[in-house]
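Form predicted alone, single chain, as structure tokens, below.
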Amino acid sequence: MAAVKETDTVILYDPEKEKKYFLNLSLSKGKFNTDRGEIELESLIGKPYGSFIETHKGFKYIILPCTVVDFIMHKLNRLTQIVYPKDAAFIALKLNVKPGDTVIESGIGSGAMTAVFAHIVGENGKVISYEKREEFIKNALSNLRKLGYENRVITKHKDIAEGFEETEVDAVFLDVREPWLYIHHAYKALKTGNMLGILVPTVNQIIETLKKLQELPFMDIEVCEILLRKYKTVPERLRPEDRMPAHTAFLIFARKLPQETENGSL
């Protein structure tokens, strides 16, 4: 069973009030507070996760595992709009990202789809993030640390009007405000036979997205949207939540082709 280590972030869990408290080990030293008394940290290193920690008053907290999603919609210090888990995962999935893969995007927002990339690409895997506002930078560095991930992580302060230093990378996203500006940068970037992924929050924008990537080597351009119903855990009633998640955002796909050759055969 894996044992909780000084970098890790854990959840506290009480049981009787089914109350979370997040916390960081790298960043919080000494004792933790809660409403049913304190806590050691420093005894929490090793212990087994699914164990519990008792509070100097005896009160008992079971010891689980922060999650990429937990700490997503948790613990994310958030600057910007994120990509949100029911978006995130199937990006990843259309991408085809893998472990040991190479993976560009831009921008870095405040770390959510970067934390997903660098969670699935590895620890011989790379995120090479393009950023133009070094704040971002900052803050989703520091969000990532808080998930171990940050080495996983290249950031590059760079406009990317002035294209991608790599070649040959495994999968492209663009989450900007004009994409169909870079998808020439992302074209000669990627590997033939992979795919680009685009996000975009409005339907003009997909229109201009798709007249550039018509006008490129792509095959299966796709768009959609991903609407996501939870339903109450009740038993006896069982319908749908009262409110729903649905549109956070369009996301257009695309498979790079070779470049014709002098001939005009692809």
Given for the second form:
Protein chains: 4
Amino acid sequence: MAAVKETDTVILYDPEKEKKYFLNLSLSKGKFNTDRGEIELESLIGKPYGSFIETHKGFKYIILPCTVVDFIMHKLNRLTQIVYPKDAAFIALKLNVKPGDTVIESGIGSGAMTAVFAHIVGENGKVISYEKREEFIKNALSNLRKLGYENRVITKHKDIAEGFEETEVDAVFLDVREPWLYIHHAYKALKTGNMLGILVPTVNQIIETLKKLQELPFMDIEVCEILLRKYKTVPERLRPEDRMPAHTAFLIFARKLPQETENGSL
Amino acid sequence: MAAVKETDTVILYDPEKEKKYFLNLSLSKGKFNTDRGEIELESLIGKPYGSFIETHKGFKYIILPCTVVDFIMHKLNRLTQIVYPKDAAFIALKLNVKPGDTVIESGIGSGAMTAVFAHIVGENGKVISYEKREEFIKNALSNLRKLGYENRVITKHKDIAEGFEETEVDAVFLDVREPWLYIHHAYKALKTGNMLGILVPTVNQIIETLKKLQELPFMDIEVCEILLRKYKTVPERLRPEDRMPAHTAFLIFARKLPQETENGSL
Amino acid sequence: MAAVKETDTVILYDPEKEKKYFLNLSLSKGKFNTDRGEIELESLIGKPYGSFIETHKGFKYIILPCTVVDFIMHKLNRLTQIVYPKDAAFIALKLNVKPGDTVIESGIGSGAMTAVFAHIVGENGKVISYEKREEFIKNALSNLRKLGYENRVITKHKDIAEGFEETEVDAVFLDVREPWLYIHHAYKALKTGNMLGILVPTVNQIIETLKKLQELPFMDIEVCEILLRKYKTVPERLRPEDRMPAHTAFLIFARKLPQETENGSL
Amino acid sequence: MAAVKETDTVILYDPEKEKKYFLNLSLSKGKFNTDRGEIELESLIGKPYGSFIETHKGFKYIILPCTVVDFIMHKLNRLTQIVYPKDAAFIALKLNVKPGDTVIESGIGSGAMTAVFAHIVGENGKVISYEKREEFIKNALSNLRKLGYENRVITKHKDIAEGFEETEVDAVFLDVREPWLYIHHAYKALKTGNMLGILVPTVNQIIETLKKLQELPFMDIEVCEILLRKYKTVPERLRPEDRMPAHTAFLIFARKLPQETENGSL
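Could the form predicted in complex with another copy of the chain be shown next, to go alongside the form predicted alone?
Let us now look at the entire complex, which starts with that chain.
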């Protein structure tokens, strides 16, 4: 049975009030206080996930693990628009990211996409994240630390107009305002045959990005968007929720071809 | 630079005709024939991905790696409806599947979801797949072998009405006609606090599944569907494609609570 | 040039603040007050639509006509969930409603669907609206009066469990909790070959409605939903709005066959 | 009870085979032949809709009215992409089209939008349709004649680069390749306060159109798209259809302001 580690982010769940509290044990020290009493946070460490813990007033909470989706949706500190799980999951799969891979991304944003890449590349993989703004790096690393993923991520405080320092990486992901300016750099960094992913919020950006992709040796160029529609979970009156996100981002994918092809030239 | 291995599935890409051929080198032996000449398949082994190879007539093909999405969409032999990448990616992320995990699924179908789980759990993880129909197991294993993932998958030719043999697994995924009959078994197999995923095509099945989930100690019950909309990649006339899949499946998620809670009892 | 009539609902538009005020001239009497001065409402009558009118402080407003969509979205007094224009427009067209038609609906709700039917049947048509709850009739009629459509609508304060009093009507529309209980009444009221429309919010209601429709002599049974996605109107950064309605209602349509057919019997 | 007129388009429905035949009685003369026998078409005239008619072999067909949606989807002769009912219904309602209105459209296409406008403006209204290509006019008029709507439509074989000949019309609808070139003409033709509708298939066209609309005195500028998702009508296994149209067109709406406003100038 998995036990709580001192660096974990855990969920304390109050089953009566059906309320969740997200706590990172390396950062939150001392006592956790609610109107139902206190819990000594250190006492959580070593307890098996799923076990009960009592406040000093005798109320029971349940210790639950925090998934990467829980973390992104509820605990991630946001300085920017984030990449939502519906998009992040699809991006990671389309880019064929897997344990042990080396992935480049830029920028780091608030670290949501970084977290999903780090989650999948595992302890033997690396996410190399280029970001111009130091405060974003600092915030994203703080988020990644709470997930225990900081050792899987290398941040580079650089302007990618100068290019990427790596070559032969397994995947490249661009989430920047003008991705078309950096696609040739992404091309150089990528393994031939591997996938580039690009995220943009506007159709104007799709247009510019497509033009550039079509000038370079890329194939399998795709543009898509992913819509997630939730349902109310009342079985007697099953129906979709009233509102949903209409738009998060457009996703663009392309596969690197070797240079001497008809598909374009660098 | 990654080189072609003798068990790999590769893409041979004809850059002039913009045509792709998917070949598994452990199964396809001898010569690959097109109207542009022959290629000795054995000669591919050891070549770096992204390199060119010539037919005996002097036409050039490019050797490209086959991603798990490529494989599912183009090479997977289908005996059943499959779990599509848009759904599979989201399921794997919501179930928090990661390198080293042990995941139970039932049934195996044609192995598409199995492939995505195997892709992410990696060499140190396991996908345990329960399936009643032997021909499905055989076909799915043949598919997984072409991806090089057969060692990550344990198939069990069993009726899950008898329950799962494992406990404390990291995630459980049900893709069966009447999932509500097996949710209590899924509950027993799962680590407390971890996620159950269920896929059903009809709203009637959602209704029955929700009723059962609400009787048992589960929380965070969610129902959703994912729509993928592609765009034509002509930058001068950017517009969505004319048609899209309107429906593949509804996805249901729930998190296991310990037994002595108010949320339900076994 | 169309001139303002004393019963009209008009929009007073402040072009500097880009703000709209909806006013019904038969109900709102005396002065219209804003922080930019007063307008004597009677002075609007007879003015051409599109003309300017000044407050006593010299600020200019524009007098604009209020479309039926404007009215439903901004001025309709709602006691109930309403039928939204995206659905109402499609329902009216599918039911083939046209000038001069007689349409039955039940219930009246807040009168949004009634307004769209009345808009299209025109002065020579009739909307007969059955409603059990008197306060809904009163409110809906007040809404319809502001649109100038009260003479096109006959309300009947009756329980449709007793059936409809009309036969040979051009279209029937049901927006009630348990439409399956009244479909045989709708059948009797409709012209043979003409269309029945039903609106329900939940899938459980679709299921019950379909079962009943399939027992009776109906053909062309269809179930659908309509999604309206808006875009932000910034040409330099064109993108969908962030959120949208995920669900308003499911729409069901069927065409009445004569009784002696294989399709079912009354 | 409505009776078949000699100019009607009717549906002959074979209830055993569940098959529909669309026939226009002014064009189709003589005998209607199927493998189940012949029907003298003239014998349909005067029969009430919904009645049965027998072939000379004794098989029964049902005479059903053809709705405007039936006609557009099944009988309209298409030389162009058409405006689909889901879009046409919403356009007509947003443009506030009603019995007696005068509506300008350009181009006529295959007459689908024309038919919906003509359906709603009724016998006392007019649809004035500008079209450069004579073969489109000819084909659209042939379609409209089968619906009995030819007297409600005035076609003008002109290039709208020269402007519209009408002023003070109730609504203007543009479905042309470069609508931004003609918006000032649409502005002049429209009643102040009334609505302009524009249909374009690509996002590039939205961008150009928005730029122009924002230069002129328009308000309430909106861009949207409408998605219609159908369900399989099996109540025991209710689910959306497998595929759906992903895109037909983007719809743009704007309301004409008088000239001396801050919103733009002509």
